[in-house]
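Here's a solo chain for you in structure tokens, the form predicted alone.
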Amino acid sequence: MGIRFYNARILTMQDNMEIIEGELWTEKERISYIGPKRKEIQQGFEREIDLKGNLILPGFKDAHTHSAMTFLRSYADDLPLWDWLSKQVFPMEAKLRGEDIYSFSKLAILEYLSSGITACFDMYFHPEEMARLAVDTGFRTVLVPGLNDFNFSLEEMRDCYQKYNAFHTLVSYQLGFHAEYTTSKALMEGLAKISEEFKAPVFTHNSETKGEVAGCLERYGMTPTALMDALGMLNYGGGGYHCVYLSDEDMDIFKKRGMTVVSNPGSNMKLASGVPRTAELLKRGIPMAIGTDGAASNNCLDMFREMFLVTGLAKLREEDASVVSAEEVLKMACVNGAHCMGLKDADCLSEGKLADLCVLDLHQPNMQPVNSIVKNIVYSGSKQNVELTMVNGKILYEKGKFFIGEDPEEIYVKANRRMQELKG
């Protein structure tokens, strides 16, 4: 049994941009149809959702995020990143129980999907909690560790490497470190020899700030990037999260290995870290993808508000409002999340395919007139366009409710209740 949905437009971003009229029918996880309508159905359907004219296009992909980090909403704002972190985010953290991550988290998961994300690419303590609640909730997470001095171990990162690339359908694991200027060059060496034990890419916060680069410099004569590098961190390929701050050599690095920069403009904003060299980077065909990093220092978990802010600040960047077009931000969203986070059956909508989507209200103001849904998407959209989130082929958010085994005032309650006893 499946979900049949059709006077649908298709947005399947595939190839291209194009977008088509007509049915896109599940089946169990899978997409099992695209295309016009048909006279003759043969397969038995679950929901058959007449769409109206409005869109299925491929879920958002959040490509770096810390989804516990919901409990610090709103609570350290307006200072610059290292003091935010050394005196504000810190010393929270510290207090949470493993449990906290499982209810904060739960949070984020309300959030993502009603801004159409149908996985998020999460760096944070506890991985078994993250895992558990992906199968709890049905959505899909990718597993990537914070290791650092402070927490966590190689042989640790080893076990969770085996352990949760085999846990369930909706879960994986990639390996990854929090920064260099948090974590040893010992570590780092021992992360490249797992790196090519299990000929596995690496991930981590990397140039995000001038200080950060200059630090690296100073206690090694070389970028981050170029760090990694040297230490064959990235023989595998692999990604950087903000890369605000990346040399025209780290960009070579980043060409030759195949990496994804992931761009968090919204949070690199409001910490006043810096704008990407996004145009640059896409000239040089390296692909780039989009996080909203995490609500301690974004606030909100918003796709729509990321895509518009990857490519307004471009414009600002470079004074010039051709570059960075709105289909190449879609791409980024949707397609180009999938491939970083190792998602090859979630990147587009074809037969076959994971059936993790989301459908758009184009029956909203701010999606009309439509000369081109494309561009109203990421110029104008918002979440309140999004009507359905489907993740492996499970309604999990629809028109305002959600699907996920919990009333969502129950999780409002457990995380204000804890927050004030984090804080006492």
Second form
There are 2 protein chains.
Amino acid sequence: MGIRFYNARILTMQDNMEIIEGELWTEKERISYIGPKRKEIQQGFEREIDLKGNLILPGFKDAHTHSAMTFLRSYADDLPLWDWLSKQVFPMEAKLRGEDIYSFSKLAILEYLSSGITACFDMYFHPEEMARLAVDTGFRTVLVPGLNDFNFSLEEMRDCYQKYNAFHTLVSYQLGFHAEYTTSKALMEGLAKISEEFKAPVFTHNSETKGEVAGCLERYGMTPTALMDALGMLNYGGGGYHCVYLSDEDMDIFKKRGMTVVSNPGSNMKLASGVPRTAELLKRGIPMAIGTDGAASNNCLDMFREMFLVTGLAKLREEDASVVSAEEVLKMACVNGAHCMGLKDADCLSEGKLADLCVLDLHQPNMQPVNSIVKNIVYSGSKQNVELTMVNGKILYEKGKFFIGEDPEEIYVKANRRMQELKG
Amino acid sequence: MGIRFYNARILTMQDNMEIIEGELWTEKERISYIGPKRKEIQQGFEREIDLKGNLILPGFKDAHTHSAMTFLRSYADDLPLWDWLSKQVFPMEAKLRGEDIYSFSKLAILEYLSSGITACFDMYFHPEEMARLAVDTGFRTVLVPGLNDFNFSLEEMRDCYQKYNAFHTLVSYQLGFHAEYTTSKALMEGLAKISEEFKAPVFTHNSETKGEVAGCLERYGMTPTALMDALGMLNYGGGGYHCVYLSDEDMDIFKKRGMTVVSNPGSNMKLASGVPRTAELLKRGIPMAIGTDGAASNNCLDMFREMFLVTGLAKLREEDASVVSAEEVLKMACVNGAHCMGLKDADCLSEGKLADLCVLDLHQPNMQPVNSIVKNIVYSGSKQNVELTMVNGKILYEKGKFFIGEDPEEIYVKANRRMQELKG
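Counterpart to the form predicted alone, namely the form predicted together with another copy of the chain:
Then the entire complex follows, led off by the chain already shown.
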């Protein structure tokens, strides 16, 4: 038998933001019961945890990140996107070995867990490293390649798609490429064919900066979204990371193709890229999810900061404090992220769904008084409130301690030592 | 004897951002030693704390807040400033009794401490309650009145100024008023006289919204800053809270009068008020400090979120990722806040200064690797990193536990119970 959480508040996020009081049980990797306290408790739980009124909710999904980029945290700051990429990021990334990606991504997984994040949509190189890491740590990972003219190939992507979608229950793989401005037309056309072959969605960085859109218009006479659609890459949907500068016509394509906008407000802010049209996207019924982006740009992997920024920046942009409610934001962070990443069984809490969840400590000053739990989470919540994070039925983080198979101190020491070598 | 912190990194913030490795000792309410490990350790410390390489820095100063407004957290959201004030805030505030202000502010103090904040600049009514609370909890508090046409009087302010500046080492009092748009000219003129009498600075909400500035221009043909100067209120300096819409001429006055801009980016964002001209203010050498504003608008009292927003919003506003460095922001949060609040002895860490400090846990994933500790704090830091908060030589918060004389659970229960009554 699995774990019994009792004296819990449970925000299932099935259809609404109703909070039920009672119990949640797990059995192996799934949820076996959610409901009121049962008079006759089933015996033989591995653990029974008294939550003392604390809140269980679906884990956050980090729907766009580059986990390994933790090594560049606070290393390359205060530069615009292109300079940052070409002068600081690319030269350092060129030095990375596969094993570096494993260990720097492990650092990211610690941070995800401390923020209640139970799955990430990871765009990076060396998928074999991240896949192995997901299995070693128990962390759910959806891989997407950063295919471009300098890295990776269509053949490799095709192989990876088949390999990693049959690799392990914690791992899956989606098609994608880095961005229009780093990828040739021939490569994008090849990707469209693979999308057609697998009937699979495609994901990429899309319209992150004004310059990116202007460059694409110059090269193709079309926006990145229109180009992808024209090349036949969007026939099975997919999503765009960032999407700061979508035109009305781009939004029509997103809507028509059932695509998700994955917003990364912290990164867009720190790189001075801009603020997306979140209120308009929601009005049009385009699904939105939230990503942290990598630690090199953000610089932290904190879903609470991102949630506040999604609504706060939209309020500023529209000069209207009423746009983008806390409920909508929380749904993006938990449910929509899962849908976008193809994690159909990890979106909300119900019997039979995967036990990917987090527990928030409401017995902290920033969660009091309890006028609205959902608003408290989005407007006032913090990583400090994360009491426990469970992925696939296993507790990987609890009260500041990590259970991923390696001592965090060792992970820190390795990351610092290797970063020193890379700088040298 | 006081407390010995050893194996510490210490960011004194005296002149630069240099970090020294060694020890910090306290004796009563002051710092008695900062420097390398001493061979012959003085005996008789009350406690000796091994910081294991964690960081001591000056406590954050919350340079603008309304502590008691915790009761409205997640109660009145998603409204523009004036509707929010007139429809939600004022009617609820009208029901408050003095004892409510004491207990709701106590909740705020828990939150300050959990965020490494060691002093607040608190604008509210019933100063006797907040003064008593500061003494009861050990939390350093600078009181400033929210004088306006409906609340408080010049005579009361005059009395309070004398009374609370001689009340207790943890309490002081500055002159101020709510805002031009809630205060008659006669009252502002009266305040100018008191400022002259005590040769004291004046603080107020200033140019928070476009509407506020437009209204003042209509009423007086001058901006709020120009009006205050014309009325003789700024002869001894002071500061403005928010200052989102300062004109170049306003900035000239701030510069000439040695005034501080206290930025409140989280509140300005959530109320859709706007983004201040932070880069321009810094360029002109105008000192800036940071406040959380009250929990009714922000909704949390978290200096880490505010620090990131100060620089992030400036980067977005200027479309330039290089403006407003992490170093400048950290100086605002620690040093400038103290200067603005008149806390000359709590600005940085050195022998003889007040032991108002916090300890940040660097052994957490968001603080690794250690490419830059200062950037890590501002760009990636979180309340989760606050290991300990000390005010006036006393540890009031340590590893999630509070030492302010009352069990937090009781504070939460009281706050919820009273909020239910107020809603009813």
